Every structure is written in structure tokens, then in C-alpha cells.
Amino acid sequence: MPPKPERTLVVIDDDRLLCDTVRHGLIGLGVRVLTAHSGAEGLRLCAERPVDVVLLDQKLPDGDGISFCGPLLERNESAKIIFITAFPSFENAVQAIKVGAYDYLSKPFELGELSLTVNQALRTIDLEHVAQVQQYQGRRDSDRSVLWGGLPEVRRLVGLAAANAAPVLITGQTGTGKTLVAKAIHFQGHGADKAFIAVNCAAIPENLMEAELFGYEKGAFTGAVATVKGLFEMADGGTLFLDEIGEMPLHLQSKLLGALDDQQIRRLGGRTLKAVHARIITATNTDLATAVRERRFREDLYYRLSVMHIAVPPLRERLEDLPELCRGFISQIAPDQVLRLEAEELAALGAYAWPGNVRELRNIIERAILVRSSNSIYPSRLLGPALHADQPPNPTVAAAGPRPLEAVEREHIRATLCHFNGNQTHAAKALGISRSTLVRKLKRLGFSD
């Protein structure tokens, strides 16, 4: 983790006695603090280098400080400005809020009042920071959870989903897009400016599941140093995206079922309920139904998680897609540059089995870009032996008629192998899925070691 960048704190003062003062008050916050004598030398220091915190005398030997606020806060617009002056009055402190000051303080003052009121400007940094960052994920989630090409009965029911608050199940091969297709439910409905917590069901050990979920309380177990807020809490108001949901655990269903029947949680070592109103989205690859004749998966969580479902269908079967798909995944990855995708290329692309889905087509297309050496891009080249004439038919695409989901993961797993050669790592991660989880899918499906 790279180290915590250093805070700087400017002192703008004509009293250099003051601003030595200052200085060595504040070593034990660990800020960096410059003097300036004058209004001026102080906008030269703001000019120079990052500033978090001013503080600003309101009486400066080349003008008032209230005049000096503007090219301050035009110089480092994050900066908190600190108004010290010897003449309080109400009429000053309105003014200087007025101008952008952050806080008022009145000549003489201790350090410990100046130490507070600067921990207090440097942690309001820190939270805005934190809120820009959440903004824009927010707006980079809205903006990614548009559905390119047809898909006109997933869009239909992404429209009926948004539309109320219902469980929805989300289900198809890895790599089809079930979290886009979650997003844009999240962001259509009336909770679109909630949050939207999305979960890994399987990337998370089991015996962490429950303490993500639900949270903690301090001492809960060897560890909990303190309450810790699970995702449930987290997406109140919002949605609660649970990925590979056929990966829970058998006991953590029944809690779950009990969550979405009394929208009530209960933390870890907590002795109180806490309700919460999360949307639940789950999504998975696998055939839940078969889990549940094989006592896999809860059969009342199953009816609870599916009162509306939408399959989404592999690429392999919405081919004519593959332009928009194209022409969105290049304005993604590359919106300031012109390239090009020929029409061979998209005819090339359209003979290939796509045992990846959409995901996998997204990081050709990202490869294409990387590796190109002028406007024109060329995915089908980085596809390898699978165009060739003599490659035989994935078992996926030649398959005539209606087959069995898990015979279709079967394949579908081995067919993604086979394209790494055999690594269980690259092929995960093709997947959407962990090692771990791949691991087990290898055992249940019966493939040999």
C-alpha cells in the first residue's frame, strides 16, 4: 500500500511569532506547515504545491484576508480556510463563511483548539474525497449498466423488474453479463441513486460469509475489534447484488430466506434486529432447480429468489449483436480515439464459438486495441485455432436440441480449458469465478484429475 500522502497546512500571518507557534504546535498531527508573512506570499505558496488547510489572519500588512479568500480557494479548491483574527464580531464571521471559509477562530487561541479545528478541516477533506469517489462510481456504474444489441425479452423484463421491488434471479453461462443486466435493473428503478453492493458468493470463504453479510458486533469473535456494518446494512435502500448465489452455503440459506421474509438482520454476536430494505438480485450459472432435488440448495429460498426470472442467452445465439457490442466495448475502452473494425473482421468473429460469452469478446476487443499498430483493429487474429477450418465444433454450438444445463456447463468448462490449455487460473478468471470454485465445479461434474 503506498504511504499516506503528507498534509500541508499554510499559515498567513504578519506575526512570525504566531506562525513558529503554529508550527511546532502542530507536529503531532503530522502535517507539513508553511509561514507566509503577507497575502501575497501566501497565494505564491497555494500557487506552488497542494494545500489542505490555510489559516488565514484577518488583518495582513497588503490587504484584508477576507479579499485574499477567492484567489486562495482559486488556487487549491479542496483547501479549508481557517479566519484568525484579534477583532471578533458576528458581522466578520458571517462575512468570512460568506467568502468560503470553513471556520472562524478568535485571537488568542489555545492549540488544542487550533489542533481540533484542523483535525476536524483535514477529516472533511477526507470525507469529500470519499463521496467524489462513490459519485463517480456511481455515474461509471449507470453509464456501463446499458444492454447493447437485442435481447428484447431481457429488456422487457428488466423494464417489469425495475419497476418493483421483487426478488429477481438472473441466470446464464459465465460471461453472458447477469451484473449488467442487475445493474440496469437497479439503475431503471426508483432506487437508482441508492447504493448497489454487488457480491461474489463464491469468492468468499465460508466461514467469512456470514460476518460480510449480515456484519458484527465488537468481540463477536477472536478479531472484531470493533462493529462493523455487513452488506445487508450497506445496501439498505438499494440493491443487494448476490453473484453465483448456488455457491451459499445450506446454513447461511435459511438465514438469508429469514432476511427476506422479516427484512430483518441480526449481526453477528448482536442481540437486537435491524431492519433493512435492500432490492435482492442473485444471479447464477449453474441449474438451481437440479440443486434442489439434490438437496443442494433450499427449495423455499429457490421460490423466494425467482419470483421473477430472466435467462440471459449465450453470444453464440445472438450473433447479429456482435457490431453494437463491438462498437460499445471500442467506445468504452478507447472513447478518444477513431478505430476501425472491418466488415471481415465482424464476419470472422461471427464463425467463432464465444465459449466466453460477452466477456470474453471485451477482452479481445481490449487485446485488439492494445496490440494494434494503426486505426484498424484485429480481434479474430488473437482468437488463435479456433477459426480454423479443421477445428472441430464446440460441443456447445453443434449440440442439436435441448440439452441438460449441467451437461451444457460441463462442456462449456471444458471447452474454456481446452482455450488456456489447461489452466485452472486463466480459465477461472474467463469464467467469472474463483479457482476454488472451479475446482469444486471440476469435481461435482465428474472430470478426472
Ligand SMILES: Nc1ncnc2c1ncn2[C@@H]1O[C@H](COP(=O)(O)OP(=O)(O)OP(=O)(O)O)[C@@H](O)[C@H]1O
Given for the second form:
Amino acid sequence: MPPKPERTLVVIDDDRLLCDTVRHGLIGLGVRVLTAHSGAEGLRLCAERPVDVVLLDQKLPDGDGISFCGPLLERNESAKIIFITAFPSFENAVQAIKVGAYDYLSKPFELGELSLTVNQALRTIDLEHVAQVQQYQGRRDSDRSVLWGGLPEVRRLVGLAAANAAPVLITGQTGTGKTLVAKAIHFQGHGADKAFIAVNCAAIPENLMEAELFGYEKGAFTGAVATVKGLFEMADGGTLFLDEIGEMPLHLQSKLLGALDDQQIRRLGGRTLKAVHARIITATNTDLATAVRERRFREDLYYRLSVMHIAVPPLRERLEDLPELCRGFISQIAPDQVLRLEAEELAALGAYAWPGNVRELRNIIERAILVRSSNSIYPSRLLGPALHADQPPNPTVAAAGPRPLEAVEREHIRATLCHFNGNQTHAAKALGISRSTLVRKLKRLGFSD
Ligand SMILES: Nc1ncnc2c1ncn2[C@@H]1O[C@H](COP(=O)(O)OP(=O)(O)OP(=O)(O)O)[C@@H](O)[C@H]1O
Ligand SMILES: [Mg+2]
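Moving from the form predicted on its own, what structure would you give for the form predicted in complex with the named molecule?
Below is the entire complex, every chain and molecule, led by the chain shown above.
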């Protein structure tokens, strides 16, 4: 496993002894501890670098700790703020949580208690990262949810889906624009001002998925030190986008079906049901119908999710979209420049197989813009030579002369994906690696964003 990046914790407290105790006490957790003795100094520290956890004293020489909570989160929105106070009270705790604090410790605290709380905060950060939970809000994201190219049938269905709240299943090869279609539905629909929560089911470890989706009550399991809302609740009124739905384990499929049917969820360890009205959009690049036949995917859930089905075609079946897509990406990536793409270039791009679809096109254009030496760009020169649609892949490395290992790996993966029409599960099997390893490699090699 790659080493985790070092975590930074800032203690903001005018009690210097406490700051030193924290610094020594947390050595074992491998976090870098920085100290500040006033709110202003703490804010400055947090503005200068990404900070993971902040221990914030309630009474500071230059103001109330609570008043620094908002500005701290503005500078580091994913930071977990843990309040420390010598005057614990229920009202104080409620107020701290209301302004966005993650947890609450009362002075004096045991080092064990501190380590546990900080560790939990770090674990939550990991989870948020692993889950690839993204919340798209505001104009910027709605502007970026515009589809370029023809796609008449996809557009018609997006319009239809936006006008009602039925579940939508989006299918298509990797990089065809499924996530973009999901965003387009959200931003054209009634809940556009509410959250769009995207979660990649393939990226969450199976044992964490249930807690992520449905949330948990404090004490529900070891380590559940606070009550946490699940993604379903977070998406209430808006959209919950479950990407790679084919990877959802069977026992959670039943729970998802129940939540969809009842429009209610129960947090892990919770006694009461909570009403949630989130529109569910799912996507997959695997063949769900086959998964249903092979009993890896529940048939009833499949029908429930695919009330509307949008199939996004691969790029090589809509090469007429190439000019508009290229123009769009050029103006998105280099908005202040006038760059040209010669007609021969477009023709060369049209001869390519595009196993990574629109995402691959975007990446190639981005690189061509980076390496250009004039106002013209030549993305086709960056494509693997052996992978044009009408040519078989080059079988030997020797035939192509010495090249960096990464280039060979890139080409081989591309060829294999192309062979299996972009199906990652089959390609991974043929390559002798797990699907998650393939997904990681695709990311590293620039096939995915
Ligand atoms: N029609 C389109 N117009 C503009 N941009 C597009 C279009 N289709 C795809 N893109 C862009 O291509 C990239 C890949 O699209 P997206 O992430 O939606 O693909 P995907 O099908 O969800 O891929 P995956 O299966 O890997 O999740 C994104 O940067 C997206 O904005
Ligand atoms: Mg996607």
C-alpha cells in the first residue's frame, strides 16, 4: 500500500502546556502537530496549508472559539474541528455541532480519549476520500453539466427524466459521459438547488458501504463515536447518484430496494425510520442483465432502478460528434486562447478506436494543448500508433523499439479494453489483475479523471 500522506493537526489554545501535551501525546498517530495560541494565529496557520484536524479551545484570548469555527471551515472545508472546553454543557455542545464542529472534548481529558477522537476524525476523512463522495452544488457545477455533441436520444431522455422523479439507470462504456448525464438530469430537474451526491460503489470497501449509505447512530459499532448521517439522508430532496451499481453486494441490494420502496431509511443501530426523498440515479459499465441472469444482481432491484434507461453510446459510434467535442474541450481547457485543429487532425482522430471514449479524447486534447509549440494542436500524434480502429494491436514490444514501461503498459491496457469493448471486468480478467487494480491503473495512466 502506498504510504498515507502526512496529516496535519492544529491545536488552537492559549494554554501552552496543553499544546505541548497534545504534541507529545499524538506522536504515535503519526500526525504533524502545529500550535497556535490565539484564534487569529490559528486562522493564519489553517490558511497556509491543508489541515486535517483542528483542536479548538472554547475560550481564546481574542474571542470565543465558536466564532472561529466558520472561518476555519471556510479555509479548510474538509477539516474536522474538535472543540475543547473546560466548561462542558449540553448547550455548548449543541452550539459547537451547529457551527460545524465534528466532536467535543471536555478538559481535562485523558490522552487515550484524545487519541481515540483524533483517530476517528482521521478515519472519517479517509472514508470521505475512499467513498469519493462528491457534492456538486452551485452554478459552477451546473454550468459544467452541459452535454456536447448530437446524442438526440440521450438528450430526449434527460429532458424526460428531469421532469419527473423516477429512478434512472444510465449504461455505457467507461468515459462515455454517464456521470455527466446524471448531473445534467439533476441540474435540469426540480431538486437542482439541493445536493447531488455521487458515490462510487466500486470504491467503497464492502464492510463500510452500508454505514456510508445509511449512516449510523453513536455506539452502533466499535468506533462509532458519533452519530453520522448517511449519503441517502445527505441527498434528501436532491439526487443520490450510485455509480458502478453492479458492484453493490447482494445484501445491500435488498436494503436499497427496501429504501426505494418505502422512501425511508434506518441508520445502523437506529430505532426509528427516517423519511428520505432522494432521486436515485444509477450507472454501470457492466452488463446488468447478465449479472441478473447469473444471480449476482437482484432482478427486482434491476427493474426498480431502470424505470428509465439511458444508454450512452460509445464515442466510436458517434464520430460525427468529434468536431463539437474537440471545440468544446479546447475552449474549456484554454478559454483565453484561439487554438486551431486542422481538418487532417480531425480525420486522424476519427480513425482511432477510442476505448476510453470521451474522457480519453479530453485527456489527449489537454495534453496536446500542454505540449503545443504554436497555435495549432496535434492530439492525434499522442495516440498509441497501434490502436487505430482498423489496425490490430502491435503484438511485440521489440517491434516498436525500446520504450518506457509505462507506454507499453498503457498501450496494452488500451488494446485489451478495446478488445472487450470497454468492459473493465472482462479486460481485468484477461490482464490477470483485479478490477480495482485496473481502475487504479486507468486513473494513473490518464484514462479516467
Ligand atoms: N457529451 C459530452 N460533452 C461534454 N463533455 C463530455 C461529454 N461526454 C463526456 N464528457 C466529459 O468526458 C469525461 C468523462 O465523462 P464521465 O465521467 O461522465 O464518463 P463516465 O461514463 O461516467 O465514465 P466512468 O464509466 O469511468 O464513470 C468528463 O470530463 C466529462 O465531462
Ligand atoms: Mg462516471
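Throughout, rigid core stands for the largest set of C-alpha atoms superposing within 1.5 Å between the two forms. This one's a predicted model, so the numbers in the text were calculated from it and none came from an experiment. Numbering follows the first chain given and starts at 1.
Relative to the superposed core, residue 73 undergoes a C-alpha shift of no less than 2 Å between the two forms. Superposed on the core, the two forms barely differ at residue 249: its CA moves less than 2 Å between the two forms. When two forms of a protein are overlaid on their rigid core, residues whose CA moves 2 Å or more are considered shifted, and residue 345 is not one of them between the two forms.
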